[in-house]
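One chain comes next, on its own, written out as structure tokens in the form predicted alone.
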Amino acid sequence: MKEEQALRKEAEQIVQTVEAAGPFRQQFHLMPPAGLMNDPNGLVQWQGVYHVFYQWMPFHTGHGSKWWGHAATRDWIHWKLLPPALAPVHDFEKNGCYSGSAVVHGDLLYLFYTGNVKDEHGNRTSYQCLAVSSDGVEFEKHGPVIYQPEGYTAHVRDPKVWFEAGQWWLVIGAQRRDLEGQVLLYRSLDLWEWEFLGPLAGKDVTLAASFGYMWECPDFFELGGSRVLLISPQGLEAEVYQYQNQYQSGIFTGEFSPETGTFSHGSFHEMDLGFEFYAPQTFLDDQGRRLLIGWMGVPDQQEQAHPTIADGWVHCLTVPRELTMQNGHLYQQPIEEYRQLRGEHASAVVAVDDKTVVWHSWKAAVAEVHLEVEEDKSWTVSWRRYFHISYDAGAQTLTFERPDLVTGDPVRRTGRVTGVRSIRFLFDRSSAEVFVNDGEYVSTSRLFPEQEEGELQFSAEKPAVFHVDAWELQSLQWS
């Protein structure tokens, strides 16, 4: 198609002339070659290769008619940037190839995504579309396979597909006409013809009260004997220890009956205590691991204040994480493959009394840092004099602080944490991912410090001892 070829050529020229660079360029996180990146899409392992697609605006650092960018790896360390998989050129997707998922069937790779269409008055229509590939690089679009259901607005998007009990299933985020968020359920025998089974979860189905006006990016999977519904709800009111970002991501856990298409679940649990985490997606790899990647951003939350915009890019994805369920609690840990990035190592025992102690022997700003701490102590750890993590043992709260991206004033995210034994930090050029108690609690944030060196500072209200291990981390390898 000539129009698509011309659009792709224009995008390729931009990538070649505007390389995403600058002092905050990430070293071991996936980030856009240029422009804006948001939701991870179509996470899948096919023929021994991991494919990561993502929402991408190649032409500028604002939102608009999204593409699907595409990167692939066999080992999570060595990567290949592939041509974009989807570009918005057809009538059923002309205002964006929105988020979706991928499945393997036979020898083919199937992408399901939302085609976003707006008329001259801004009225929206959404289609759930299918594209198929035999080589994992070029995709043939087959257009809509699911149309907008009755009783819902055009905010129906982000299909996630899986195989179970001898048939294909699909969940999709939706908004009812009365502006209540829900997840809808479909099933199919062949991936082409889909039967609408009704709402799977939401108000008047599994919840008595309102819980946001839109549920985005649903995922539905089994983990450790529990059924997990992962959603990103919009419209939750902030509370003291919850829902402190513009929008959130979290899970319901319970039981699913394929025979009746029903899901019973408990209360909602937010997945992340940090500033930037949204629209995560999971998949199962050939080792039986449930892996997750999230977007290290939040819609409508100071996006245009990111200093990387001056360098031609904005946002990135989280590191891949392995999920486990332990005693009914979701744990997240960086995948083991990332240990291959470790370089220079140093360790220390840092004793703190009534003064702030600086670990002067460590300078690397791209690093993995492990801390073992005393559970009954209150303390603060600071990174590059910009990012501060404080634990209050009496209140059992963990607080993350950084400057506001617009005003520069201190802003905080605080969560309830019952005891801190260990912390694992992954620090990149402009981010921190924090895994507390082997991933029992997680915090994900973008950081833009002026200080170049990776200085660590320790302080405590009472004498405390920190056992520290740190590794300088190498960059991902691209071809």
Contents of the next structure:
Amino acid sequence: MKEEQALRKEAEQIVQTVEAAGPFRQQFHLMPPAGLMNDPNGLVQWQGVYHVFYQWMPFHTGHGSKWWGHAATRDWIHWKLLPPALAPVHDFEKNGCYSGSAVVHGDLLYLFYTGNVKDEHGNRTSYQCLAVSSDGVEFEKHGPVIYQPEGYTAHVRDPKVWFEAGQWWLVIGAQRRDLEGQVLLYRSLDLWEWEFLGPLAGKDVTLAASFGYMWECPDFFELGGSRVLLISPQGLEAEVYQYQNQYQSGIFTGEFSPETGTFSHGSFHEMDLGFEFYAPQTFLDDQGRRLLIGWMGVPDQQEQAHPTIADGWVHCLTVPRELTMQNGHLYQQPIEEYRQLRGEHASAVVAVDDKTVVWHSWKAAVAEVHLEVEEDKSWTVSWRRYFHISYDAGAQTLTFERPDLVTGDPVRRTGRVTGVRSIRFLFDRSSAEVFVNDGEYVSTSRLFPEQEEGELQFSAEKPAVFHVDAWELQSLQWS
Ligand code: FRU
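Okay, that one was the form predicted alone. Can I see the form predicted in complex with beta-D-fructofuranose (FRU) too?
Okay, now the whole complex, with that chain kicking things off.
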């Protein structure tokens, strides 16, 4: 193994040589300074500072021996890029410091992550590891605290830790030997010694049937009186209105008993209707908000066709979103702080009958757009002649269409949506996040349009009226 300092220097040099430019560089999303970004990791607020870590491959725009990149903010607008928190240098993590979480205990910040190891034959071993910091910048590694449990393959990873009922708890995503995805539960009194309690959810535990061959990136939290298990399962078959991406993310809602370590839950609900959303994680901030950030990517899904690879980087994170539970349904809304990014504002009433109407006065490509429309109308709204959102009021479906990243042919994602009253779009240079009915449904996608200007087009089957409000959005500030 290369010595840590040499490896860090090499990564720094790559960052300096990659010119952070290109038409698709984002303005208000976190992206890697160079290389590949995937899952958000270790989301935490500590001493007033929000820390966002992320899976990072500094050396090229593909996967491999991952690092933990690190950025921090007090207000979600002013950011500091910090030195990478974890680089894969030890034997127990030599093929990657994989995803995990952070907790604060006493005066220290604890990171839990998966040490990914492969031998010369490609055989994998996974260790759940601990690193501790007293300043939130440098982390001292203490190596594995959990080893591979009996009955599972080496696909055990992504520890999520929290405090509840007087002790520490940890869940990891797992694959049973017979290739069934599960989540495993552990507990500890001191964060160092962990007792394995068994599987928390999955086939033969809380489900009768198979539900994917691996569950990645679990999270387990209270929200509005319900218990939520968030997972990113792999291996679900595509259906007409769900599971249309290569892999998906979603939730089971139910009840957790800390006394018995058991969870009972209802059916799985996919969280996103778009093309790129995976591996989300949440945390509680000091205002009591449950905040979520996801990866705006999907593993193995047309990654090499992203045009940003020519500029030396690929992928980004979603905007932070506040979660709420309303009538048993998960809502996601961009955090309040993002309103500070709003600049120039315009509004219009757009009446559409049999022709497509272009809102000519709007040109900003980085924008927040709100639409209100009558609930019984079927319509299509297009952005930069590239991304088309269509509501079919009869079928109660919402469809998102963009060109296939490889062939250029139109491709769609369609979900069932019972009525659309309002839509809030967050458009960055190369993404769209769409929040329907105040966050009842969400769709997250990357966009790579040729047309640089923002342009909104409206069409409808029968006469319809759109009330439109739009703001140009400013960039995040980096230092
Ligand atoms: C999810 C994932 C995690 C793993 C990480 C590796 O995208 O596969 O399960 O820890 O990415 O980068």
